[in-house]
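Here we start with a single chain on its own, the form predicted on its own, put down as structure tokens.
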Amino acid sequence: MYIYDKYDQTMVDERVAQYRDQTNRFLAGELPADEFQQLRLRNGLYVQRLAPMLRITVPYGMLSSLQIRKLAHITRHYDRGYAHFSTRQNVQLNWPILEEVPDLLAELAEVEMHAIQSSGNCIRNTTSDQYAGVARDEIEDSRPWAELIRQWSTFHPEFNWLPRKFKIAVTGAKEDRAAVQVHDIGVRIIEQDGQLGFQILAGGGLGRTPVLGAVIKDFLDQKHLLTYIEAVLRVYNRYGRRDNKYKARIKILVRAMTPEVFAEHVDTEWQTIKNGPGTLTEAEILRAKSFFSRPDYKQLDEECSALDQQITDNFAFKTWVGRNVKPHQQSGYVIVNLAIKATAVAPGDVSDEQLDTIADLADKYSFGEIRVTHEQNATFADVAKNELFALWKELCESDLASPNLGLLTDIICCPGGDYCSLANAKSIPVAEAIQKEFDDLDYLHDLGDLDINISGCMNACGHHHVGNIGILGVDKKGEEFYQVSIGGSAYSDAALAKILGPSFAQAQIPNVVRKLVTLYLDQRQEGEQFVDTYNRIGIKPFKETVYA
């Protein structure tokens, strides 16, 4: 992972000192609240329903065990003993005290972490594939390119006050695990005529107006990545609406212009900077790639007879391996996913004790590295097959071995009305009720992959628009109701879900989900997942079943 140099550390340390002074002036009444609002947002601090919320940036989802331990310490001393993994690979704290946030940020800086540009109308954290560098379907590691974008975009003076927030995702694999089609800019590493380059998408996003991104550049030479992205942002900064925040995202601009006309504007702008100072040199590309070298793998055989026997002898272990373990590029290694979705625990929440355990296990089994995923889980990217059973036993002791990765109970969920001042309804109790309704693992495994996404409001932090089943909290005359949609996907087959019909009371939601999956089981053909069946038979049968 990227290691700070003296310039990085100085920049982050100076930002902490600057924000400490801003906070002190605000508390002393010398800085108006509206001015302080923009300053705190640029440092990741929101004002929520019950307390401030701090969003900590995790570039492309990568954390070291040292950083995880620091997060555990911070949750104990500055929060209430837990952290929250978000859908954009960040970490959030729900109970920091405003006066203590400068101290908290100073502690983060000690381990090369910060909250800079995790909020506000600027370029947010650049995300990527949690399996980057180890996935078997990878064309090229996306992390160096995400890091180059991060370095270029941090404190960029031209793009610090955009019309609205701006999100970029990069993927380097054939299967899109970074959801690039629902980002303001999506970057796909592709190969064309034996040359690696990028396909660029623009105008994706969820929220009040969900839109899938459109391809605006079929093939871009790697050296031009930053100049082309800069051209996109210049066009957005010039033409994006600032008079209405609901129409200020780039997706509205691209749709209004049409992708073809928007691409023409970008190309015209790009010609003025194409070969300028922002052009990436080979030396700079190699510098970025040097931080993501392969770890010191042992020379292991791909076949592991001991593991085969352990799978045969232990059904629970076999079930977990079947769901949570993925193939690896390196012979004798696997990717291990920790599904952090225990029933009655808010999806994505992880305790300080669990964080310490994850750090210890990462040191012991995965070269001291952890990845945060878009599904609010965690990944050990480099586990030797001959150590997999030992790791599983230790995960079981810490309630981190749920064998439900990608299943119905592996729910993506925003904090909702329990914490967020923007929410129309609670999300966490709905997730818990669904998990309790579907507590039979055999049944869940029979259902197969099925994504449920829950948002407490139209801002769609739970990405309900791209859930196979999406649930949105709505307000009806002061009461909490839930709108259900089906057929969405965030990945290579990206699609926006369609609303079934009138909303439901909270108590009805588990039964609604039960009816949907029962119809799916009755109608599916060999090998079909939920979305496949939906795409084949359409929404009508599901609607008739739910509202019968």
The other form holds:
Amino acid sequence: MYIYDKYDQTMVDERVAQYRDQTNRFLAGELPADEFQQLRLRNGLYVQRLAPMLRITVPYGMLSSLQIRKLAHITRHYDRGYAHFSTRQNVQLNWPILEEVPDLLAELAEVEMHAIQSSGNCIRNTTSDQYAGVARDEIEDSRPWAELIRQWSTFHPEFNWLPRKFKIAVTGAKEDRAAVQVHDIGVRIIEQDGQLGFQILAGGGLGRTPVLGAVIKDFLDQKHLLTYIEAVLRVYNRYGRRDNKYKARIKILVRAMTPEVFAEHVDTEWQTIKNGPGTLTEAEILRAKSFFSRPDYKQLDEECSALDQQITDNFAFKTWVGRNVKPHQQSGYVIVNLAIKATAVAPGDVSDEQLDTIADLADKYSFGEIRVTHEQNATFADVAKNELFALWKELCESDLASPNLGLLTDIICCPGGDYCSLANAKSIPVAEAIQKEFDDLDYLHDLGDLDINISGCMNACGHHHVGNIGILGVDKKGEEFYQVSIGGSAYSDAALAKILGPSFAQAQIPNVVRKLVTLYLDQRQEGEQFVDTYNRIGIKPFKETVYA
Amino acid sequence: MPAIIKNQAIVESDYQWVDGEIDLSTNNLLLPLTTYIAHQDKLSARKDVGIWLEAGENIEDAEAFVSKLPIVALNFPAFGDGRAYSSANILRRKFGFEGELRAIGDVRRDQLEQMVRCGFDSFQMADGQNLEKSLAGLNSFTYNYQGSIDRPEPLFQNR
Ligand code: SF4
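Starting from the form predicted on its own shown above, please give the structure in the form predicted in complex with its partner chain.
Full assembly next; the chain just shown is listed first.
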């Protein structure tokens, strides 16, 4: 994991001091509300429907047990005893008090955490693959690169007042778990003629006008990563639209210029800084990589007969292993996903006690680290097979062992109308109603991988465009309605979902989902997941069954 | 002339920011880019005339003559409009402009340090900004990760 030196720590401490001063000036009436709003947003503080919301940055989703314990403490002391894992690998608090936020940030800084640039029209937290460094299909670990981008983008003086927010994601694996195609910049580590480099995408994004990013650079030498990104940002900062916030994302600029012309602009600018002082040195790349070296794995056989026996003996354990446990690079180890999606709890919400438990279990079973995923779950990346059963038993005691990873009930859901002042409609009760409708685990397992994504408005924080089933809250003459779309995917075969038709009342949604999956079960061929069947038979039969 | 911040101190402005009609024989003018270009033949020998650009104007349009000017000013129509930071970068880095670079318009205390890092060295603050207190906005951070105009080497070069 990345560890701060005096430079990193000083910057974070000085930001806390600066933010404290900004808060004090606001409270003293010296800083107008509209100005303070922009400043506090750049430090993650929204003012929401019920209370402020603080978004804490978790760079590429990695947390140490020390940091998780601090978060547990913070939720107890400054909030109401729970935190929310967001779809951007961040952690959100729903009830902080504006006056106390500087103290809260000072406590976070003690454990090398902050809320810098987690909101506002600036470069946001850089995200990556939750299985980075341990995934079997990996070309290279993406985290050192994400960390280099994080540092470069933190307090970048030129790019703090962009037309709109800006999100960068990095993946180093064959399967794209970082959804790079729906980011403002997507960075793919690729190999060409035995050389590692990057393919760069630009202009992807969800929200009101969903688009998949276009490749603007086929192969970029690794040392040029930061200067190339700088060139992209400069072109965007200069020419991105500022007259209409709905047309201000880079995706609109890339489309208006066409990806080819945009790429030319970037290249022309890049030629003026390429090989300049921002070019990465070998020493810096090695320094970044040194923080993500492999932990001290035990020498274990890939085969573990004790585990095989436990799987045979215990059906619930078997089900959980089948869904939530993934293969690992290191022999004798596995990746374990904790699905934080118990019914009747908002997706992604964790209590302070659960956080403490997660920290303890991480220390005991996974080198003291966890990762927060885009699917709002948590991952233990390095669990020895011969300890898996013991870990599972402990997870069961804390309600952290739901075996529904990737299943229909593992719903991705934004905070929606219960918390968010931008919402058209609530999203959490819809997720709950669906989870209640589908409570038969055998049936769910039979359905297989099925992503449901719910957003409370066009801003698409729940990424509804890339859900196999996407649900969007809309306002119809003051009433909450839901538009349903199907066929999206967030993975390497990324696709945007298509709208089924007229929207539905909240109470109809579980039944609509039921009809969609029933049709899939009737129509599917051997080995087909929901999206495969959709891709084969098209949207029409789904429309017919839903609106029949 | 209004007070401005220049080289970390409060001084009286030595240039008049002109937005509209003006008698061009007046001393010490900061003229709109288009006005300057229209009268370039008469103005190019003057040592007391600079230009200012709107955020949406291309800094490239001044490339041909900018090195002869004593001062360039870039307007911030709103503090949240960040285009002038990139214009400043290009002016300093690409065109090698060494004269005074002034921020004008909606210039507020909490953006000053970013402006300095992008190459600005004088500031005509927005109405209502307290200049004394604004001086504190120039120096909040001891270190920076990325290179910038005032210090082109990124932190990693010396880490
Ligand atoms: S999608 Fe809309 S309602 Fe949901 S969190 Fe984002 S802004 Fe709020």
